[in-house]
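Take a look at this one chain, the form predicted on its own, written out in structure tokens.
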Amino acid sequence: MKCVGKNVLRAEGEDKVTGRAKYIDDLSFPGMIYGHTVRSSVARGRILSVARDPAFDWGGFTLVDHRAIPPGGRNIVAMIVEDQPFLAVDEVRHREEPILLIAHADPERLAEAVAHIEVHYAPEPAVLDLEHATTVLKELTISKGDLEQGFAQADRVVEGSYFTGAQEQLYIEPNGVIAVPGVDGKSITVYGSMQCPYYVQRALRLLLGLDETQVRVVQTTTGGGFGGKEEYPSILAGHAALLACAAGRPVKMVYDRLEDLVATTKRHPARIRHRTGVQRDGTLVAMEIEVDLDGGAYVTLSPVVLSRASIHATGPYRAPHVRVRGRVLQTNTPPTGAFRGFGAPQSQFGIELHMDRIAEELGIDPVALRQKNLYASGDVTATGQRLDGSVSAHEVLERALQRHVKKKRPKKKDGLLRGTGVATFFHGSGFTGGGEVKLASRAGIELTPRNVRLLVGSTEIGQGTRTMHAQIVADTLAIPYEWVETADPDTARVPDSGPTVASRTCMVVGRILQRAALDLQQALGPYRTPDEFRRRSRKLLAKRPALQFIAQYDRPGDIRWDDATYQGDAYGAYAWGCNIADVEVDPITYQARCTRLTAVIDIGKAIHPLLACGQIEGGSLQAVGWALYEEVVMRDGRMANGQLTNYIIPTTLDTPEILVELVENPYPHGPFGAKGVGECPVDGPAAAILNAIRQATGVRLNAIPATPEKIMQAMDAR
């Protein structure tokens, strides 16, 4: 291999750095105009009217409520459920749901005419958080063995709960659109900062009762998503190009940063219950587990998020006998969404600590605790799945060990507390069970004179996409990775590759291209050489003008799903990894610190190995804050501290030194041997932490964020 496995320089970086990259805010069309959100004030409520001041001059403004839909439109974001409307009706079901869309060509004039426009209600009681939630969105169990008999065989059971906050994406670029409608009135065409251009696409057509060759979806340069760029493009797409429908022109819509704090999609909040039954031994051989979490108003992600929850709420340890019982509630709080690890770093956290707390009621370290019970190739899973090669618990584990111990730093007097914790975990790469198969992704390749360009609806948003999908055909087709580019995810142009989610962008998607690169190498025959690659290609391009290889998602023979049951085969393969944290604790300000964090991560194979630690280190960073710093602070349902004065995200002064290795254990269904990397780095980090605080203080917590206010409770109640 030449490229794979190599650092071979960004597909797209150069671009970025010289400023040549254009994000939406620098976009801009002819006749543009600007459009703003009015947003309901009360987190429930029936609305009474909607009042413009008659005083205010409203020459030039253009204002759409749900009216305007045009026939055949249908005011529903299309998601999973067909729950939450565009615009709001006659009822609001949280603060900072959309009611009203103005648009104007000053954004000063817009500012200001906002304020002008007052909505009136009758307010109706709210549920504002889980412990009084009471409705349920959606609900599942897995199960596995006899529980009642497990329990039976226990020498001890050792409940416990957990609790994790909300977290927000915090990516660099806030979500903005432009929407420019077509000349005939009859097509629209929207540019945006997302994750998912065909989502939008689905989104748009619905809304505007329009076929798929009317909407054109183009992702523009983004900066940065983890998941708050998957869902939540398709709701402001809508409402710019309603407005851009009456107005007759181009409108652009960038949230500034208070109002893509407030109101968009965080993480979930979420409560796990353990009861686990087990042997004196330290043996596993009872697991009662449940889940919940705070889906908000509307379902949106959630019952993917507690999915991909619940299947991992038992950690990569084995048991007998299994229950998982996973519900989401709904609250009248702005809906929860996708956010990196989409569910596993909650239940993972609840498995984590809680496996600290067996060890300690038993006197056993928790690392042989977890060297005992780790899944081993031959284990089954809770749901049924027989894990087959690329299974790395323990050597992940062994690993971070060596590599943590080779690092041990002298004791320091000065006051502090220290301490170190543990934690292991692992995480499937793409779609849950029968959802790879359902999306039927698909990609290609277009043969060019000069090169080869890639067809694909999977998109860079700073993870390193084209780079990694560039080295992957460069090296099957054996040419220079400078001969491979990437068209623009655009849905004019590529086919629809599935969501920009789920670690999948590199196992499953690199792999279809891979396959388009083998159908474009049987389409030239035998060639030595580059060179004679691209003598082949230009007599088949003589031939053939405009010669494309589209590829689709083809399951491997061996996998099995029962979406009914929740039994099978729940992914193609697992990422497994290890994260040992040292933490100081100041006892006068109560500051807990993350100093150092080993993180050792099996990912199948490395395509560009100075990429994939850089995922590792970032998803680790992300983790290190919603465990120490990121407290979304709701008041009657709404985000109190939406500005980054107050709420706090770890600076390069927080950041602790992070020790990366990266384990290669091939999956031989992905390229080259790849597996997932982008989320499993946020899941461990919490866990490890709170555990090294536990051992550091001698208190346990709970929940995170695990702030001064939280450890000084629970120090002085001791």
Given for the second form:
Amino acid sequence: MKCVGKNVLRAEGEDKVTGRAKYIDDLSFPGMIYGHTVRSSVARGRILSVARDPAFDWGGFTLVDHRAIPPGGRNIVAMIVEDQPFLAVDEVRHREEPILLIAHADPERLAEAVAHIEVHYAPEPAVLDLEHATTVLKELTISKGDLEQGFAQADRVVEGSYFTGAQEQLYIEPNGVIAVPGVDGKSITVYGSMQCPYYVQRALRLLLGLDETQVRVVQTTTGGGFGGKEEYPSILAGHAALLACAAGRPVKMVYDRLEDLVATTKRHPARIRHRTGVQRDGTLVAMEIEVDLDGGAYVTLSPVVLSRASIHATGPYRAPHVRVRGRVLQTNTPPTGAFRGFGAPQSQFGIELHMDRIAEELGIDPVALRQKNLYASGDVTATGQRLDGSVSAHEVLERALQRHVKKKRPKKKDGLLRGTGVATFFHGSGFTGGGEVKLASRAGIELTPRNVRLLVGSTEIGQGTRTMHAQIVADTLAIPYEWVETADPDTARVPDSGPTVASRTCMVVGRILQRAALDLQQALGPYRTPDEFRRRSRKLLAKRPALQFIAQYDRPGDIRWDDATYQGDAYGAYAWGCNIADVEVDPITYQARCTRLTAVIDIGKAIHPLLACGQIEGGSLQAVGWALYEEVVMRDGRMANGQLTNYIIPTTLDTPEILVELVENPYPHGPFGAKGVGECPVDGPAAAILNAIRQATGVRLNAIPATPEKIMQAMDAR
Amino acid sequence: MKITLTLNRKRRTVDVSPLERLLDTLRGALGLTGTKEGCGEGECGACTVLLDGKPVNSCLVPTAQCSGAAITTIEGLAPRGKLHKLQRAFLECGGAQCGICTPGMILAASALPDRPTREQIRTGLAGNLCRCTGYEKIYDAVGVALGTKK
Ligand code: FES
Ligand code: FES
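Output the form predicted in complex with the partner chain next; the form predicted on its own has already been displayed.
First the chain shown before, then all remaining chains and molecules of the complex.
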């Protein structure tokens, strides 16, 4: 009867394959009208006036600017720093910054009206990219040992700079919400596509000056997130709520693809610099690393992205002397934000290209160089974390080499240049450092006459939350998977389980649910069969109806972290991964293609192997897109290619064969040994592909995406 | 203007404005929200339906041009309460994650020949974007449903 480790049917799968699942744009409410955002057309400047064409008929429209924020509310998007307004007041700091909101019952009239609003600015000088940025929004340093001493021990010092571009999450369902005002005029309900209902609730409370009983947030079936629906929905929900309060009617705001692309968050562009001291035999003795991220115009979540980027900047390699300096710089571009991997893909792209450079300079095989320096149990990371148990850096590399070589194919004579590249990486599961303690997440279980129902704020965004949580609880209670249902993530129904981010939903929240299940078991007393479980739970329900068992995050005893010094156990556990990529480059068109990608990843325990593989395949392909195709072209501070015709994500024709192998090296504090899986697959493919391009063409690219233009320039410059 | 068409084997008459997109008619007046909009510009395939048996992007088709045509949406692929073999295979093989691409993907796949090769599957689905799966499990699902040899 055990279901952990088995590929049970996805809990909400039937609704999805039949088209019955209701996404936000599929819903409508009586009296509902449509909202639209008027946005800035300059990258930086003072707003002189907002003018409405007096000749236009404004009857039936609701218009709202920052003055509509009720007394007691604040014009601040609740995040880390209080710097970002919901609606601009007298200045704008980036293109597409929201200034005015407008709503009408007829979407066509709404579109017409927008053309009759004119905003006048006094433009000010703007900083449009990382290269020119000087204002530091956040800085941190991680150090270990004594860098100078390290360089003194080195036979050689190898330097390199590496660049990654912005990337759009490109969930196929754009951002959207519906805000429904309460009849009392003092409450609001927001439905929407989102990862973190409690983030949205907190933002709405601050904006409207309401308490948690007055703001209800419900996640609807969500068509992909990848980080893009972590913090952004707070802003959109705030806008819809302001319009709904002003109009006294439900307001739907669903972005079209263009608006979603030009206005919402992207992966932080990054510049990574390495200066590394190595000994002749390849031993790393000193690593000096600079990580610079382009945060855009406001702080948003950038400090946390920087933290993860910096901690992962050494890659999975030991070195006695390390200094990582991380910075987020401000530019007058739309704020960058969460995207699967959260900074770690950028910084590990840097180190993985740099490792190949070191190997080349020393004349050592890149695999051998990695084998020499990869973490093993007992090693100490740059933050001083001693890695014990569940360290699989060597194993994933070995297994990837075996798996990849086995599938070798005969060389074709077609003029294409071929190469193979490798990357090894790791990814911390859960929030960094003391984050999980601060979150103090809760999740629980309630009994129903027929079933148990999970009460959990974690959202299903395609990754399989519902299925995997139900499996964990079913096996913990020794009852059938089918007996476990899940309440919809609704802040009026479920506790705050923390955000659905950071590869924490299985390892951290799954563990909390497991503990709630154990509490339930205690209350029931011993039972031998599922039927006995049911009898006992009915008895218990008769005595105590509406019985809930809510558990809270409990820090595994051995974890410690000091935020001031950036020292300690950065993460409870790490996933370990290795990619090997085969690449073909056409010497005439300069198009590079990844033809085969092996991904071997240690996730502790695959609760649902099929879903876990799906996560790895999907994440890997996103990284292939980032490496080769996906280029955010900025012009005057605005994305110039805001359409799917010219922002290219991989189609079936661009997809390499993806070979996945799961390694299960259990983490004792994860449910059934599980660690995180969602983000790790994005960390390695881009570097493996660029290392393969180097082998195929002899040119070294240090920036992605590796478009034909970049490859041509590099090859012609030889 | 009034348009009569066959929707999921039933004759329906709808009143539409001249340039109305088939996608909006389906989701609006006809009340079938299983067909999704991902881009509105013919690039993502989320809005794929069958028009006289052939997959089309319903965001690019004016309803006015569908007079007399037979349209199949995800709601009409299988008899009520039953799953089409593609739907079952997508469910069992992990072909649907977030599910937003799934209705379009399944309809595009339903137009493939029997026992398609992996190459035929890839080519047949080239107009349908999926950001979640990396397509591998979609190929598997289509292969299982349509009897592709391993
Ligand atoms: S919505 Fe029609 S192709 Fe994207
Ligand atoms: S399953 Fe999410 S886009 Fe395909």
